[in-house]
Amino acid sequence: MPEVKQTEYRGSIHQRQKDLMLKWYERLNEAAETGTPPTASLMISGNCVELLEAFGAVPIYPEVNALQLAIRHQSLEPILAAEEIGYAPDNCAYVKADIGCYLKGITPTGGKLPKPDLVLCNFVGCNTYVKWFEHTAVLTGSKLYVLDVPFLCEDEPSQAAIDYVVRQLKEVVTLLESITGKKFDYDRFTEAVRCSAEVEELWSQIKHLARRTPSPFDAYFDAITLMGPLYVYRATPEGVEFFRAALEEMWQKVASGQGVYDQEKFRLVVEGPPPYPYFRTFRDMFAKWKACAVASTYSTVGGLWEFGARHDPDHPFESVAMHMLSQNVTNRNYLQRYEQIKRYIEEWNADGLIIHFVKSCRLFSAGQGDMRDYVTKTLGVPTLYIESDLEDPRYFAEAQTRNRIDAFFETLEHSKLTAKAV
């Protein structure tokens, strides 16, 4: 197989991703201008986008809009606009950026965001979602439906919990029929679930390639490029096509022995999302040490597919309910998150763990200090704990963060050299 240069590889995937995301924003702008296609706001984690596909509705993901604003250095203005009407400085910055978008009319691409026909709060793990979507419904005058998804207390959800969520999903179907004026297309729904299952399998294969040395991609920073299409197009043929092409290019890198760097010096697991307003700066801090993330918990917010979870077209409603209940990281307890990180460290052969504490996300970040103690003391794995924010540029101390990262890798490098000498 001919050698694939790193720049060609990144450019190819990046361009496909860019084209798909721009297409999504064009559809949202069209909906804002004409009222069609129908749209619905929903969360990334444990969502039921397959139901929307059955009606030809387009998802609006406030989290995706917020991170796109942040990575393009446009997040502060909408955050300040939200604070001006009463949101506190320590409220979730994603919420403030999203609310500020509607207040200021700011979007990542300059187009318009439609007022959603349905604000569909798939409450999974984070209680902020409920108030966020209540406020969005009031601000936009949209209909609101809150899906009550029980928290996963055991390893697997009970049949009663699955049935409870399925009943709500069927209520959403009835609501979408009344909103769109369309009859629920069960075959189209089943096909959307089948597409999701295929995308999940392809994404899982991509993530498992990072177990190789060298890893053909960075499962934290490069995964961000893939996560946009993963969320927006998961239940579509376009998503299947994109991830087939992405997997093929990954295999080309594996065949030519190419990793993220000319030499892979450190292999990491990363917990928590990145500081999007300083995404490139943050990545460069790791690139300096040729440190590659081989696994990340953030890339499982949409689903835990590398561990075998899949949608099932033979049981579409039940599998959508299962996905919401147990197959995403945010609806799982801390012991389950510990086990996930432990598997990554052991099965992906990692040297250390990076924990990025998000200052405006107290619910998800609470307990990460205990997580650090568990990984350091119980597993004996070097761990770095750093703080900033995923959206608000005011919470990033570049010099301090750089010093802590450099000190961590200096220590890790010394430990490796000492181990070799022994």
Contents of the next structure:
Amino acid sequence: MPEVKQTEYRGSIHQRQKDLMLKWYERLNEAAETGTPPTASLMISGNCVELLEAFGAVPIYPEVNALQLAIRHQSLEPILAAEEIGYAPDNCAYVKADIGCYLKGITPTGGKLPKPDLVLCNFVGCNTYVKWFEHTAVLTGSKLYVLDVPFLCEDEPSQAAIDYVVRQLKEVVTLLESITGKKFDYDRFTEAVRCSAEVEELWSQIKHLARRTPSPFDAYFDAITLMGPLYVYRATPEGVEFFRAALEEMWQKVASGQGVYDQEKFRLVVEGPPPYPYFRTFRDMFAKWKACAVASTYSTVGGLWEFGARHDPDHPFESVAMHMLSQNVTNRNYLQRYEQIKRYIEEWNADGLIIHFVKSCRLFSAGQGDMRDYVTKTLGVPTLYIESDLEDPRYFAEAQTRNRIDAFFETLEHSKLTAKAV
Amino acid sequence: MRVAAGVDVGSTQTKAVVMTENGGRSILARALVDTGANVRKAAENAFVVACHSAGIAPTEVGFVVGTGYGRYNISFGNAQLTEISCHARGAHFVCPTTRTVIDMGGQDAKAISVGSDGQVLDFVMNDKCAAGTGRFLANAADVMGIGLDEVGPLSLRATRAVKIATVCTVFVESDILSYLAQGKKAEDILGGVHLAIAKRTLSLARRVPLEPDITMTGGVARNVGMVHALEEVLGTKMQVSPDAQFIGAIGAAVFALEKMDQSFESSMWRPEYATGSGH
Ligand code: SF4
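Switching from the form predicted on its own: structure of the form predicted together with the partner chain?
Once more the chain from above appears, this time first in line as the rest of the complex follows.
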């Protein structure tokens, strides 16, 4: 079977995405050199970037830096640097890559990264965040604030939990006022929340286009490309503009019947982040089978919007709290994660599920064996379980991974053929 | 005569099977060579040797399916399939009532749930580490200075199998050394080693339905101690064909015959095989 290459989404959006990300790194470089704009480290998952926007502060995302390094095959050096000072081999490799970068003065673009004015740990679901940001604060000498966000054990957060988070958000406001020397601009905050709501609506519409056959984009690999602007520019007019253009471009693809492949053969749901150090190789393994992801849980780490939730400019603080508590996949309980996958399989019309187990990510990966059982046995949907890492190249075994993927599609192909024959 | 072949390029050994369809399908010949460093060469050798013992020229073989880790290195193959598909189909060929395959090779262990016509329904494999594979066994044999062929039969003589706590291929050495230092008998240590692998394999295999008949395939199936230990932890007998280590190649040959039926033409032959001179 000939290898299919270069399948990533390459519209004008692709270039705009690159430009936007570059611009972000330029602003961070400027902050490093001149001290302005103010910056704060934040986690992707369920964050409160709208508050930063109200102060004209720029977010630094260590996870984005780490994955950018890995895609560029540069993650091992900082990982080893972190292990040298005592990080264990099975610590989250994102943490090690990021800490190693501080130790070694490495950045993904070669430009400078500023010392954050605030290390703002938005702890949602993953307790690794807390230790990670504590260490970042020690290394940079920056102020640390840890938001304590209760894990979502029930279907919906309680009013007490919402109030608790809102109280902390208001403390962050006071902190940002003293750091930036600016008064909190409520209107600017509301405007940021409004932008977020609009971006979420547009992003959600894009994701719903993947329900079509063929899907105009790969909702795992291409979604990752779009996730850069989604996280960095969510609460900004640039973000709104970008996603308007993205939606329009996707609609054009839909209108001309253009899918990811000349012929879409398999539709998948993907769970877990990708092996970034082998991103291209990994993608090609699916491209070979013309298998298109139509939905992915990883693309909901920042926010789970395709099922209707939005930020709300009429209740800005409460809606930011709601977002942190319940509208991102990492803070949600396992039954909700099952339900999310089930809906994807049914409503996005998928043939199977791929679970990529990440060795160094306990949060996301613990329990995926049971998830596999649930999907294969209860839902009766073919599931492939593969293991490597999202950041550490040492965990990726190419031949074994290829073998599993090929075997999975051989089986799917066979069952599709026999189903047709019946 | 309609003839097809399957070549299974494994990490340690390469197997080739030539099969014909004459009324029913039957195996004409098998060949086994060490894979060594030159995977391509090993595949060619195995194929040519099998043709030779079948008494046919390689050019008479209508279709070749390659499988195993080295399948993409088979220069003369018409199609490639993973060993997961091939083991399922091969096990179904030697034992049509197979519903589960437990395959243990040098580098990996897998469990495959098989449908009534030999198709794969689901599969699980060990992860990147070699715990619970043939390599673990080979390491144990090495540390004890016993030949790999002897460890299985010897383990059957265990009366008080020791507990091997680790499944790590590296750490098992220190476990064994400390038992040797305590004066434990070789058979009891080996009994423990086999049980440890069997338990590890079972915890993996439990993720598929494990329906009977269970057929064991792969090179490790030749080890009677391993078969015994697995049957003990499974609580049931397994089918073990004398062809256990050829199952992947057999499955590949069955696929090759089927693909011929789907009228794939055999024009993909490379000229060097036209002479059938062997390489
Ligand atoms: S969610 Fe996983 S990858 Fe992210 S910080 Fe936590 S452990 Fe690391």
